[in-house]
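Single chain ahead, written as structure tokens, the form predicted alone.
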Amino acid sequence: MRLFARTMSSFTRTVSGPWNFVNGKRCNPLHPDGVMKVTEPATGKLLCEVPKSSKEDVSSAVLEAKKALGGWSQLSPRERGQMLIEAGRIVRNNVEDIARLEVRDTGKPIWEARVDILSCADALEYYGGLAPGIVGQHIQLGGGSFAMVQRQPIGVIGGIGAWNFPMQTCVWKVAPALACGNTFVYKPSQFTPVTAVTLAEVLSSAGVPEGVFNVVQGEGEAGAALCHEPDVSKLSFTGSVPTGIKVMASGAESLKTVTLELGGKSPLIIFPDADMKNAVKAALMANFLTQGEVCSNGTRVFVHKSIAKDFIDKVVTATKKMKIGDPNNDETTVGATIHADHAQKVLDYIKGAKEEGAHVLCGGERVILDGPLADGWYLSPAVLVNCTDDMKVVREEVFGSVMSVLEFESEEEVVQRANNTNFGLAGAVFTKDIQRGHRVANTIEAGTVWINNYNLYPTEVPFGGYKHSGIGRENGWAAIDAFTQTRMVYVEMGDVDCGPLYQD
């Protein structure tokens, strides 16, 4: 078995088909139950049609990764790091192609797709360094005894991926799943099926074999057979609640271990000694990346009462100057809405807000762009005002480009109502003071809270929420002890001890 490749083999730089991978190759499903038609964000054109795989190519693919389980698992961890570093080494050289796959499947700016793609490289990298340290522990015990606690793989481990960051989502599950020794059957979001195929081209050239990661596409009928798969040990998912709910009901008929990371209705709350630059900043950030279609968003902005005025006119001078355009044009900072009827419901958002009273200061349209973009969605990001928390578009996720801001008094009651959610996946605090930030944060419930900035991932920490924004984590070392299970060997170095139950 081939360690891993020095050199690059060719993957496919373009929106192309067959859309499975299974066994080492891409190849169409062999039991279609109909065709995916997906279009392209930037242009409302159609981008690809895609088959979608039966239950039984769901089958298919399963049991190619439970035969490549035995040998992938007992290689050594270095083996497998080293396979992992290398398709890292292998995105990192071919960022910009992949990256431009990325854009044309979901219509983010190519800056932002660029951001995506190297992060794969670091995950894919940390991971592969972390393998060889994946080790159990000795534990010595009386007379000379012993035990030994074992990391072991669980098995196969079927994914569900998100459309947003499709080939981040995909990579923060099968980085850590291959290092453990897992194999991987993964099925992408129906509206992009395009970069999952091209990771698998890539680990396959980096030297992973045949089986251990497998791509199936299609919509809920393939993913609810894959968590209903019996040879299937865990499963993990990233989407939206209500999905994540079917996938855990899946999950507990057979007893699979369920890893979700769902929704948010962050809070990014401002105080007054705040550094005013960078808590604008770090609003955007919050809101408008991915044209606002991030899980994490800090969707609302508490800002204290006595700068409200003065972050207000600041926020919307710079969405204002927010370029709209072209996702492949370099300057471009708002690209496409995922399709039509995500972006009506973005726009039905702002309008039942401006029906509950809030003032739209900027944004919150349709944009119709010039040539071959016409038929794109494009929508300005909206800054909305004279918010309450009582607000459908404060409650509840938008995932557009739509950012409230509501005002506070005191810490005390701002951090009651930023807890006051259902979802708890993230939230920040802007301020100088050291010992309210710390405080500030340790009171915020969610699962990640940053401190003066907002909507960064390192692959070395571990992201995932609180409530009903998931279970489990993701990245650094709790996507370890994720995708491991623990054994534990007992080594008696005397006789058995079994009181008075044996008479000699």
The other form holds:
Amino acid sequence: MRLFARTMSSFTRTVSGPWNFVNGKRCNPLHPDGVMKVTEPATGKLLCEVPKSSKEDVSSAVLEAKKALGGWSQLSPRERGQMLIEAGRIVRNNVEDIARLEVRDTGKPIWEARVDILSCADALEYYGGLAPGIVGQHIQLGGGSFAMVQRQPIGVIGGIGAWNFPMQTCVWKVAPALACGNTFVYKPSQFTPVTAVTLAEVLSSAGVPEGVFNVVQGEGEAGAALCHEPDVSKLSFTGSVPTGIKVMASGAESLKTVTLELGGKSPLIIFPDADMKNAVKAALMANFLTQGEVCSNGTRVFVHKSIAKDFIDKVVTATKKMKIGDPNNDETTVGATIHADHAQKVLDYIKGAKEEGAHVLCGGERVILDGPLADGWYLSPAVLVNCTDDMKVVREEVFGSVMSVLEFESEEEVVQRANNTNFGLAGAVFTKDIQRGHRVANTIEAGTVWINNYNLYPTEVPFGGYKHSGIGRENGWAAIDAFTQTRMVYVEMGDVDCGPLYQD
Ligand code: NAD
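Same protein, the form predicted together with nicotinamide-adenine-dinucleotide (NAD) this time rather than the form predicted alone?
The complete assembly is shown below, putting the previous chain first.
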């Protein structure tokens, strides 16, 4: 009996190595390429030292994934699905412990980390449940002949992640990929190495065989090595646009398919008939979750001129009430920026915005907390007004808690301005007019548009970007399409008819 051979849901609950996970166990790279010193955002102090995987280490992880592919893909989808559901159960039963690890790695508030980790359980259970439903097609042809379209795994998948939602990013790739019968090598961001290995231990506890899911740690070089691996058949990447372009270029060398989840500069449009309280709540959700380090954030808040003053007053009041503090406290709503360099980048955007004429109504400063948190980079969430579309802070992805408020007068104008960007990840419209809501949603050039809400990602719903925000989709059935290829088997029930080619 292969299923659930290991009944203990064992995973490491402290931040400790070894840091790679290859062939069913934690291990250190055999040929390390130096060490990464990882900072704990909350304290600004050293969190852990993680050996960087060399090209050889990446290759050996890919080799293990390749060896595991035959056995894993030959299991029935139902068996694979049961293991994913079991992994989801383990995650759900251990939300608090895993969320605490995520807080140490990212500096995000604990209440948000709990939501992230529960969403990992959702995705594991969803794809576990979906697995037996991954079926092909039967196509009836003339004379009793027919064709079968089989859904097959693609092979070994190489995944690379960003640092803002470390475990969720990993699970969104791994759960559907494994459900479809692929095996996986994942490289987390160098800034957040912890919970990908936790996931590996959880999957292993749930019965997933050795070699099916592997983790290699490292920086860009390890990611590039994974992209160049000849035995990796598909790349699934989450990160910035410039790195996404490199990933796609290196994948092209050996014709790998790619899924790219990239950055954004999304519009949130608020019409005069919107429910004001909900619009304010959504503006906070669209800008200040995870210290503003969210790809789909609605950082260009377009407010109709007639309600702008009221909206701005209310949004500033609500922003000032947010609690900057220890991410491990339940009351905290603003945690620590991922690292000092990134915090400086966010502060530079605010400085530049002021120089270009924006007014900062609140926030935008470093807040020094007491005691052990004194070296963390805590930034007060900022609301900017007097913004124009050509300002750098309005055009570029800041990836920090910086909301730019822009006023508009007509629907036609705001749609044109909302779409005047190379990004196309998300957007939202707030209105009580159902026709206007749909009309505007249908014209926003983005992979996700919310009507009267923001930044919700149920596992069942596909997610991904238009334009420079990405290629392909994660979540929903779309991820099953992304992690399978189809094989057509034609079955001839009569004689071969080759016309005049053959003479008796
Ligand atoms: P990044 O592009 O700097 O790094 C992402 C990952 O790529 C890291 O693991 C890094 O080590 C690796 N990498 C770097 N160079 C590489 C190379 N040459 N080849 C292969 N891998 C390489 O991005 P980041 O700063 O970690 O993340 C922030 C970005 O991610 C933002 O732009 C954000 O919008 C985006 N993001 C997008 C989504 C989405 O779903 N669309 C989700 C989260 C984050």
